[in-house]
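To begin, one chain is listed below as structure tokens, in the form predicted on its own.
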Amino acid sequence: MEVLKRTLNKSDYYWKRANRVIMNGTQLYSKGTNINVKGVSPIYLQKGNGCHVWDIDGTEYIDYGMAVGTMILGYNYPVVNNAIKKQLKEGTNFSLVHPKEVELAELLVKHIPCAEMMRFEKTGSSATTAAIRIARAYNGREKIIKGEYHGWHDWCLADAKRNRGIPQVLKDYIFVGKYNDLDSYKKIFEDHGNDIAAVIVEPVEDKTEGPSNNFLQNLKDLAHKNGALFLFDEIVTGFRFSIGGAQKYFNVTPDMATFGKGMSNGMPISAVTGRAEIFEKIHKDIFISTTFGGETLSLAASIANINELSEKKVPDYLWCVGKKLKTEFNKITQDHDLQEYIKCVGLPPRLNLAFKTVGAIKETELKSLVMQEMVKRGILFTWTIFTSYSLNEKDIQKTMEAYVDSLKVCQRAVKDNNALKYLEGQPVIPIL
């Protein structure tokens, strides 16, 4: 497969400008240069259509980042675009509430098992933060057991390495449970059970094959036994695993759940949903309020998006196409005798290429080498492989052709016990 003739001149030009006026040069670390091979990968994207994007220098790529998982239908999707255009003519934000707030809320109640009442937010982090505040208000407790990652706010990152600016006292209120390890949660409850307000967990964490040994239901039972609420962070899994989220797919209904990325096909909106009894108990004693929570373009986009997901049975397609991708990736890896070090993991709606250290080659170096060779052939990978409704057989075939060539380079690197020799840019750097 031919390597594309590309230039990154405009990307480099804008990146230099950005670093003079924007902290870290980006609004989202998951879009920054550290997650790609700087010097080889494009930095700025200009436009998109379906699952294809064009960088600012005019090169076309098949995109598996899909705007950090938000473009579940695809870029420039007509049904959602038309809903936004129609609403734009009537107005984007008003002095009083808008009917679409009610329409969207009723739609979520229809599809999501735990959703009886809700509040809208603009980001996943703000939705999970609202959920935590509601949980603390509900049972008068303050400590939280969390999973790997639930946003950038103080309550969540108090224990992270990059926690400058967060009061250190907050570390005493946060505990981390290990996914699929119920004993790790039991130990925390044994030590702090009477103080735990809630357990919040992603129903499927990144790079896992989903819950095992009835983990989610057992964790819910454990939380309730100790008087804590049980929360799902469905910012990523929501609308991908089913219209009703992973909770519907796995048939485990939490007390509350947050949704975001797949909710509106790229527009800024999120939601904290849950049992009506929880919201009704605390609403007079809690303050959660945002000027743009009722912004109408995102409401219109979300309604159109969810209806399209339902009508076209999009989650079923994501399971199907994701399964094909995973099978093809792992077969090619095995054909090149690299299965010990590279593996496509995760459930089909949310995949990842996982890497291991081989000899003197660090896993981040091996990952960087694959990402470099793929992007040179027109395949854009970031931190997670997100399938979309726009991904088709032709796109998959091209992706696998690029992957075959990429692994040939990896074979040479493993033989030489040196990946840096083949890297043309800077290796990726973990965000946290």
Ligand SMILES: Cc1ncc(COP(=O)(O)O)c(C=O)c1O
Given for the second form:
Amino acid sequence: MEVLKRTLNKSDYYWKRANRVIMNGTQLYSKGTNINVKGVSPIYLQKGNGCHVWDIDGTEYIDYGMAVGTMILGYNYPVVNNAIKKQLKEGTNFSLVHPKEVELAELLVKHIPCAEMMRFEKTGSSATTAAIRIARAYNGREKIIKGEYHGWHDWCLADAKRNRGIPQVLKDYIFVGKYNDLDSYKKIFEDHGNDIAAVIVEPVEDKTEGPSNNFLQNLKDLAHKNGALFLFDEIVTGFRFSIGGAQKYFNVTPDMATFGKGMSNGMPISAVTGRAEIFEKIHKDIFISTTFGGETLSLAASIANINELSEKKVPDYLWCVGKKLKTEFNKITQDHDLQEYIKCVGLPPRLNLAFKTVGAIKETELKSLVMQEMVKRGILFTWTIFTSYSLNEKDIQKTMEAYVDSLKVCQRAVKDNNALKYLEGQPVIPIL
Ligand SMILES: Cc1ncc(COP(=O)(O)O)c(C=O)c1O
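Instead of the form predicted on its own shown above, give the structure for the form predicted together with this ligand, please.
Full assembly next; the chain just shown is listed first.
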């Protein structure tokens, strides 16, 4: 398969300008240059259609980032575009509440098992932060057991590597549970049982094969036995595993859950949802309030998006297409004797490529090499693999052709025990 003739001139030009005026050059680290192979990957994208994107220098790619998983239907998707255009003519934000807030809330109640009441936010981080404040208010406790990542706000990042600016006292209020390891939670409850306000966990964490040994139900029972609320962070899994989220798919209903990425096909809206009794108990004593919470373009987009997901049975498609991708990736990897070091992992709606160190080649170097060779052939891998309703058989075929050629380069690197020799840019640097 031919390597594309590309330039990155405009990307480089903007990146230089960006670093003079934007801290880190990006609003989201998962879009920045560190997570891509700098010098080889495009930096700026300008246009999208379906699952295809065009960088600022005019090169077309098949996108497996899909705007960090938000474009669940695809870029430039007519049904959502039309809903936004229609709403735009009527107004984007108002001095009083808007009827679409009610319509969207009722739609979430219809689809999501735990959602009896809710509030809308704009980002995943503000939704999880609201959920934690509500949980603390509900049972008068302050400590939290969290999972891998729930956003950038103080309550969950006090213990992170990049934690400057966060009051260190908050470290005493946060514990980390290990996914699928009930004992790690039991230990925390043994030591702090009466102080834990809530357990917040992703129903399926990145690079895992989902819950095993009834993990989610057992964790829910453990939390309840200790008087803590049980929360799902469904910012990623929501609308992907099923329209009712991973909670519907696994038939484990949490007390509260947060939603974001798949909610509106790329528009900024999120939600904290849960049992009505929780919201009713605390609503007079809590303050959660935001100017753009009732912004109408996102509400309109979300309603159109969720109706389309339902009508077209999009989650079923994501399971199907994800299964195919995973099987093909792993077959090709095996054909190239690289299965010990490179593996497509995860459940079909949430896939990723996992890498291992091989000889002198570091895990990040191997990952960089695959990303480099794919992007040179028009396939854009970023933080994780996100599929969409727009990804079709032809796109998958092209992806696999590029993957075969990319693994051939990896094979040569492994044989030479040296990936840097083949890297044309800077290896990726993990964010946290
Ligand atoms: C599981 C999870 N929770 C919360 C967030 C935070 O969302 P946002 O970046 O919209 O604030 C993310 C973002 O990637 C996430 O993956």
